[in-house]
Structure formats: structure tokens, C-alpha cells
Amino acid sequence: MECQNQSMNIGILGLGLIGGCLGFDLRSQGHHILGVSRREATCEKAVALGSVDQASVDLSLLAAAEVVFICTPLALIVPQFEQLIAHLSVATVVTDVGSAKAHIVKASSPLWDNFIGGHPMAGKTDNGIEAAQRHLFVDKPYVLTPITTTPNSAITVVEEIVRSLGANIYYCQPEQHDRAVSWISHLPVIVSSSLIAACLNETDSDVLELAQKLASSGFRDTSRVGGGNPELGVMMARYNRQALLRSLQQYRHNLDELTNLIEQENWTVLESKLKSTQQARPGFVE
């Protein structure tokens, strides 16, 4: 489904993986894409790859944009937004793609009436404009977090663009979003990282080397997110700290419970726990 009948000027601030993917998809629909990056080389690459029509290191390029997606790293979203608004007309709709919403929405909404928080739940292990591809968002969740003061007109504009990407839209409050992603996105990063760290505590170097050689799909699946971008992991922890700590405390409680069952050799209860998690998993992933 096309976003709207007429083509729009759409700005993308931050030309990494998500910004690059947005550029490809929206440009292929006939929109005029204006990209801004901190590095001249990234701007040149984005134009050469065909992700954007024009690119610059200067925020003033986005003055012509009707909608702007802020796709910088999490820590830069609010500072960049504060600089960006000097260049925009009041009618411009601004949204972001940050993975923690309460902090961003709280800081950004008072600055700009037409702001709506967003988070596309799509990604790859590779980063940067070089890793950008078409159709990354198809059938993936895309969360929008409007608040009571968000104008309906701004919601509609972003909603139509997101729908045109083929994504599945979910609406919730920023705090609800942060609690939900702490369970299914941020907690797994920390747990997965601690799994890798625990294995490295093996003191017998021969055993450690053997474990590394024997590791296959089970270890690959459970360690994947812990082996991801460290900067992203720190940002998740820093900007979703409260919800993540809550999730970690609950996880530690569950781990203690399983540890106790194994210490007590209580195989019956352990089996019933493992049965219940086996049955619960399809509720999260197919």
C-alpha cells in the first residue's frame, strides 16, 4: 500500500542501518529523501547506494522536509533534535527510531508539538549504511508511542508512512514500551553477555578450548545478542535502566529457583518448570 498519493520530502537524520533501510524503501515509493549524517563519507555513500536523493553534514538540508525520522544512536537523539528544530517549519512532523521511549518522548515532546515517538523492531547484526537493505520492516513490529498532546494529524502522517513499509503497527504508552522491550530485547542482551562471560571463567584452558570447538546451534542462539554491538547494549541499559533492573532482578530470582531445584535433586519439579517454559515459548516466538 502506498503511503500517500503525492510524493513527500522526507528527511532522515542519521544514515546508519535503520536510516539507510528507511531511505531505500521510501525512495522506491517515489518520495524525495534528504539525508543528514555526521560524516561526509557516509553522505557520499548513501547517495551512491541510492538510499537518499541528497545528503549533507548540515542540518539545514532538512528545512525542506515535511517529515523527519531521527535515526541516530540513542544517546544522540535528543541533542540532535534540539539542534534540528531551529531549521524546521512548525508543520514538520518529527519521529525517532530509538529503542527506549520514555526518556526521548519526555525530552522531545515539550520541544515540538508535531513529535511522535517510534521504534521499528527490526535489525541485523551488521551496522552502517553498507548493511542497509530493502524491505527490512516487512511484517516486523513498529511501535508508535503518541501521548495525549500528540496531534492526530502527526500520528496519521507517520502511521501511513509506517504502513507503507509493510510493518505491523502497535500503539502504547512510552513507559509500557520500555517495560515490554526490557523483557524481550534488553534483558536477553545482558543475559546473553553474562553467558559468554561465564564460559570464559573456565580455568582449565584445554576444557575452554574444547568448549569453543564444540559450541554449535544451541550456544549460537543463546549467545547471539550478547555478542552484538557493545555501544547499543550500554545505551539500552542507560536509557531503560529502571525497567531493565526490574527484569534482571526477576530473572535472577528464576535462576535461583532452578539452581535450588538442581541442588535438591528435585527432578520432578524441574521437569514441570521446563514443561511450562516449553509451552510458553510459542506465545513469544513462532
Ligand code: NAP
The other form holds:
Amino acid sequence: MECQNQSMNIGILGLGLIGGCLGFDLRSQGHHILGVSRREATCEKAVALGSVDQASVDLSLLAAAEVVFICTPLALIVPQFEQLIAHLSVATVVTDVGSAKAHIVKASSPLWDNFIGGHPMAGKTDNGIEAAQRHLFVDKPYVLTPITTTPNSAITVVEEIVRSLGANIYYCQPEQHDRAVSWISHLPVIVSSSLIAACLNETDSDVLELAQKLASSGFRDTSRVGGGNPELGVMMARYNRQALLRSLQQYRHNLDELTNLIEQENWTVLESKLKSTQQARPGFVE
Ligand code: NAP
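Alternate state requested, the form predicted together with the ligand (shown: the form predicted on its own):
What follows is the whole complex; the chain from before opens it.
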């Protein structure tokens, strides 16, 4: 299957933030977008907004799709895939956008030869089709996690579509993906949430109110992911539990170390620790 510069029937299952964004960009390239979602109202909205050409609550709409992106909440990706299979022709390439990969790839690969796991590293605080926008994936990492049995043809099809979104593609093993995102995506959600919760423990209500009024860009940056979609946070923890617990243990160790230095008034070592994190940050974000 060749997809470069060629219009394809592309199916999107789950018309929320990520599914809706994919629809906008792929439709604008001339692909015919078939959308399936749980609620009729969402289907109607997706068509009205122009994210998809056709939409239905019935999975059979995806029978005509050459490629399907499964974009439902994490817990529903495998169950929905199981139901979708009856409607697909053998050549259909299926991929998903779930934020944790090992569980999904392990469960999905035996179901379908032409399956390749994926994860766009792009998002927003809001969810649902109303939050979908154009160009969300431009210049953002997009991870693909083929395994040894994934056909090259399936990899090529998904790779070309993802590249057409303007995303930067990375390949890795599903388990490597889960460990990497536990550091830079899942751990920050828990840390940021506990930051907000810790502030709320201020017992003087006047001080708490003042802190809320004084909070500015620093707090906005550090609290952003802790103030995001709770359902997504729970799913990350549930489906990447082992790697997240490992990261949290290390984080607790580092926090204890910094706490001890402050208790001991060891400003020299504290400064050298902060210097090393200052130097390390550009390795993660420019
Ligand atoms: P979302 O905005 O809540 O979208 C999910 C959509 O799936 C909902 O709008 C819902 O639409 C639909 N849905 C629910 N149950 C369904 C079912 N049984 N069958 C078909 N559709 C169903 O969530 P999202 O943020 O786009 O996340 C979707 C996936 O993307 C998740 O697996 C997540 O891990 C992954 N992801 C998210 C982000 C992010 O930052 N948000 C980033 C990368 C990857 P209805 O209105 O029809 O119920």
C-alpha cells in the first residue's frame, strides 16, 4: 500500500482530542476520513467541525478504511480493537495512539498482523472533540513501536502518514517507550499533582488565598500537567504502573536528598545540585 501523495480512506476510532486533531490534519491533505465514536452527538459535532467526512457510532463504517487510528481512552483501545476486527479486511493497517505501549502491543499484535503501536507526544489540558485543533503534531515527537513480526509495509504506511503531520518520528521497543515516558510524562503528572495538593495543605486560609493570588508563570509551568485530565492520569498510572513506580521511588530519593541539604544548611552542595540540573535541562527541552 502506497500512501504518499495519494488519497486514502483513513478511519479514526474515538473522536476526542487526539482523534479529532488527526482528522483535521489528514482531511486537509485530501484523505477521506471515516470517524467512529461512542456518542451520536460527538459524531455529528466531528462532521460539523470538519474533522471527519463521515461519522457513525457503528464500527462497520470503518470497513472501507485502509488505515485505522484507534484513539479511544487507553483502557478501551484493546477491547475496541477486538470488536473492530470483524469489520476489517486483512490488508487494513491498524495503529493506536495510547500513552502506554507495552500492554497494548502485547495484547494487539496477536489479534492483527498489520498492527503497529504509536504514541504522539502532543496534547492539551482540555479533552474531547471541542478541544481538537489543526497542526497539533507539528514538530512534536511521535513514537512508533513495531515489533519483530510487524510487516514493513504496515510500518511504511503509518510512518508516511505520521511524517505528513509534521511530526518527528522515533522508533523503539514498547517497553523502552514506557520507561522513557514514565520519566518525562507520567512522573511529571504525579509530581505536579502532588505540588498542587501540598500547597492546599497550608492551614492559614489568608496565606493560602495570598499564595493563590501571587502564583504566576513559575507555578503555571510546574502545575500545568497536574491540573490536566484526571482520567488520562489514572490511565497512565494504571497501564504504566511498574515504570512509574520505579521513577517515583527515584524521585522520592532525590527529593529527600535536597530536603536533607536544606535541613543541614549545606548551601554549597545544594548549589552544585541545582547547577547540575540547570545544565541538564536543555538535554530534555530546548
Ligand atoms: P478524549 O479527548 O477523551 O477522546 C477520547 C474519545 O473517545 C472521547 O471523546 C469519546 O468520545 C471516545 N470514546 C469513548 N469511548 C468510546 C468507545 N467505546 N468507542 C468509541 N469511542 C469512544 O481523549 P484523548 O486525550 O484524545 O486521548 C485519547 C487517546 O490518546 C488515549 O488513549 C490517550 O492515551 C492518547 N493520548 C492522549 C494525549 C493527550 O495529551 N490528551 C496525548 C497522546 C496520546 P464520545 O464523545 O463519543 O464518548
